[in-house]
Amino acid sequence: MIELIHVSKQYGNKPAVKDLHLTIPKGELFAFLGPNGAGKTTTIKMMCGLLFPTFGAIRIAGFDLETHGEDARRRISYVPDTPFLYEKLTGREVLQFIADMYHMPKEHSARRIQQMIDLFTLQPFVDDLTQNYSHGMRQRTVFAAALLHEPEVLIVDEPTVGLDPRSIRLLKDVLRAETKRGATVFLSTHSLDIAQELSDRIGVIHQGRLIGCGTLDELRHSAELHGTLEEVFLKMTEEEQKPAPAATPEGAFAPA
């Protein structure tokens, strides 16, 4: 569903991403892990169609993003770290325009709003203008806005700040019914208790290279560390920190 072939990004001379490589299938839910700066947001960038690679390519669905981006873009949703709204329409206009975007009938258009008005409690604001909304009515609106045409893929950022208890609990059940769906989600994220608790498999990027990919106990076994994810992901991304030992001279001992 989702193909990343020997993707890298160059900004000048300054490489974000190296020669990343990865496919996730149909119904998958995928968490991708790195500390700032590693290279998150430029891959999920790319994957949108809001930039393309340096070299390689992407494909969602089959589509190339570069070379057939309306076919490819229509198949995703992407929801953002910082929600984003037009402030002069309610709740409800906003999920309207997401439909009428996307061309769904009618008829259809209103019974997926009123599902989505259900499923994230929006009723008590849904038609105030979001300009007064806080930060998780503007994340609850925005996730609803995603799901309302029923993604092939799902891209999330960072979802959960900024919410309470009760709301990540219902994004956690939220994602997962997706990918009973058949939807492929795409989760990058802070939260490495969350990314444990939801994945199927996760990848870890660290200055723009994919160092490691695969389900917790793969990762576990590639870090010789059976932890938690939080564990196995510092010991790894330190481990890529430590510089390189210094070459010892022939004939010469290496200090004890």
Given for the second form:
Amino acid sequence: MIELIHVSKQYGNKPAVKDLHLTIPKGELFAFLGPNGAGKTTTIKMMCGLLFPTFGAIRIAGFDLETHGEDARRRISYVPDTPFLYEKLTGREVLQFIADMYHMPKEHSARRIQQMIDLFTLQPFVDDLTQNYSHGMRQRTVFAAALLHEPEVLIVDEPTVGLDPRSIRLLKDVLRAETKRGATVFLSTHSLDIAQELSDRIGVIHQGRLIGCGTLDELRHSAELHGTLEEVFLKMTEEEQKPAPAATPEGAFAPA
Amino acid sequence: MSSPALLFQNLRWRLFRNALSVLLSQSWWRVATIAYSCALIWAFLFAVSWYGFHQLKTQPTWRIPLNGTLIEYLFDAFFFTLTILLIFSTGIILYSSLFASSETGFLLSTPIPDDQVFSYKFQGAVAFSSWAFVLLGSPLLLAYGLEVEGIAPWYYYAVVPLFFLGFLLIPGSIGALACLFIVNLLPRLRKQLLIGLIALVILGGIVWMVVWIRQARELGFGSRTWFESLLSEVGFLGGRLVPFHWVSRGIKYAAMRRPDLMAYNLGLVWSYGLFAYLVTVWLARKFYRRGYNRMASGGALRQRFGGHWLDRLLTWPLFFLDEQMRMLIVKDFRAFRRDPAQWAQILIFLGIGTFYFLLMRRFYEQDIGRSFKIGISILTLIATSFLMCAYTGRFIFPMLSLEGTKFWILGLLPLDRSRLMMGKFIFSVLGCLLAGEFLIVFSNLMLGMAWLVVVAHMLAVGLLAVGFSGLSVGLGAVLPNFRETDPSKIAVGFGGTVNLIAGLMLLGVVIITVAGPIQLLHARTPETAIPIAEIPWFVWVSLPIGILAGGLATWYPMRIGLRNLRAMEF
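The form predicted in complex with the partner chain is what I need now, so please give it after the form predicted on its own.
Now the complete complex, all chains and molecules, led by this one.
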């Protein structure tokens, strides 16, 4: 469903993502981990068509994002870390706008809007202007809008920041339900326990390079450590961060 | 809903309806004040235009027929100026709304075609950049219709908005094309290119002005021949292929009851306007997303910003302030100079100022009458004051609002909140005083005005610099808009409008009470030097009124602003 084919991205001369090659099949929940500045958000922005890869290509449901962007984006829903909401629209109007944008038939859109309102418990505030929403209310509305048109691919960047435990629980259930429905979920997060609990596979990106990808057991095996995801993650990123051995004046490398 | 255009139209309508309903439910008097202020400005411009056209028609020295070629030239010059200003303002607004707004980030991640996102933002930018010109142009054209020989027919009034709407598409499209071109082809040099373009326009204007004034000197300044020559100078603008000339001619033909020629020109304006718009949107379909990508990734991953010689230069005149205050002022200045949309407008302000004061220098070389010089001197004071008022309203008033959601950082700092306001106040006063006093002394000396007039003008500029700053900083704290991130939108909002009206009132009071009496006295006495002993009583009475007004305009808004700021919760 999602194919990143030897994708690299440079900002000026500085590489942000290096030769990222990854395929995520339909119905999988893929967790994307990495320290700050590792290239997670750049990768996500490329997957949504906001940025173009400097090298390589990205395909969503077989559609190349550069050449068939509209077809690809029609299948995506993207929930960024700081989502945008029209401040002067009510939650219901936001949902209606999204339904119209995806050409949903009137009756179907009305039914789906009501389903989303019920699922995310938006009823108490859905007819208020979003400018008066709290962070949690905003996040629930954004998720309702993202899932309204039943996307084939859901890309989520740091969804749990600032949410209360009940909302986090709801979010986890929703993401699981989405994969059961057949949607592919690409979840970028710093929350390792959520990644461990929900994901089918985990990718670890560090300094723009994918340094590990697989199930938790595969990552443990690759890191040669039988611990929690946190321990595995720290070991993998630490190893990558170790400074290169100092060069001797002759140009040979001194032993570490 | 199938069409994205309809989708956006519906969105715009809902946003407008909800915003209006919130505004009316919270404070209907805000809407009433804005409407009243607009009506006041419109009425003033209409009166001035009507009087101007009447004078052109009836003054024995002029007697210019209002349906003749000269008026066509006048309209050509007006619409040419409008074209240049609209190109710049649409380009600047589009630049920030297409590439730096979170809304476009959201829309570009949806399946809405790029050209539709572009046209949605384009329509918003053109509407936003042109509403002031509607306010400026409509009284002028209405006055023309009423003054033209035989009074314009009914369809003249119906067709003028159509000409204006069609015409807006042309400069708007050029501005949008320039914006796309800069972002796509020169992402790393866009700042330099923008400066270069503005400098080129200013330089071109200066060269034209020099040539024009040299000719004016030969023909006799103020004569009909001079006026005709002046208008023929802009004759090159009236070429058959120049769009604003079609607007000028179309409006003139409508007033002259020639519906056939009017319709022909209206057709030309709309067909070329729509063609320009279509070409722009077609190019946007190909290049908008590409430009967005280049903007986001054209530079370094993390661009390094550091100290700049301009920051160090600013700290010199602030030597008398403590370190904390200096840092606050430099912080505001840094935020300003790193925003191209902000300083590009300052360059336009400077360009307008340069035009005007170059003209002053040339007047000095002219053998013009003393009364004319006195009139020009007071006009210069008014122009300088207007520039200061516009500068503080546009750039200083939004400063406190721009702290926005980051206000809590400043709010939690171990410093008294009055220092936040004082920092902005000093920043504003310094800028106004340096520029204003230099301009006023320079122009008065060039015109050879008496020292008493120079002193009075300096005092007036000083009072206004302090007064405008007090008003803008104080009212900025009383009526902040923390939700808006675009300073130009903050400046034209309710708080900005109140600030503008208060500023214009102060301008009137200070000029009438401080500079007016001295100017009158100077006009009455034949000599240039007036001994202090001979200064009449009315000068001594009106002067303190002006000083008091300036002081009040500074103290009171700052006081209530500070009270409001201290009570604010972050």
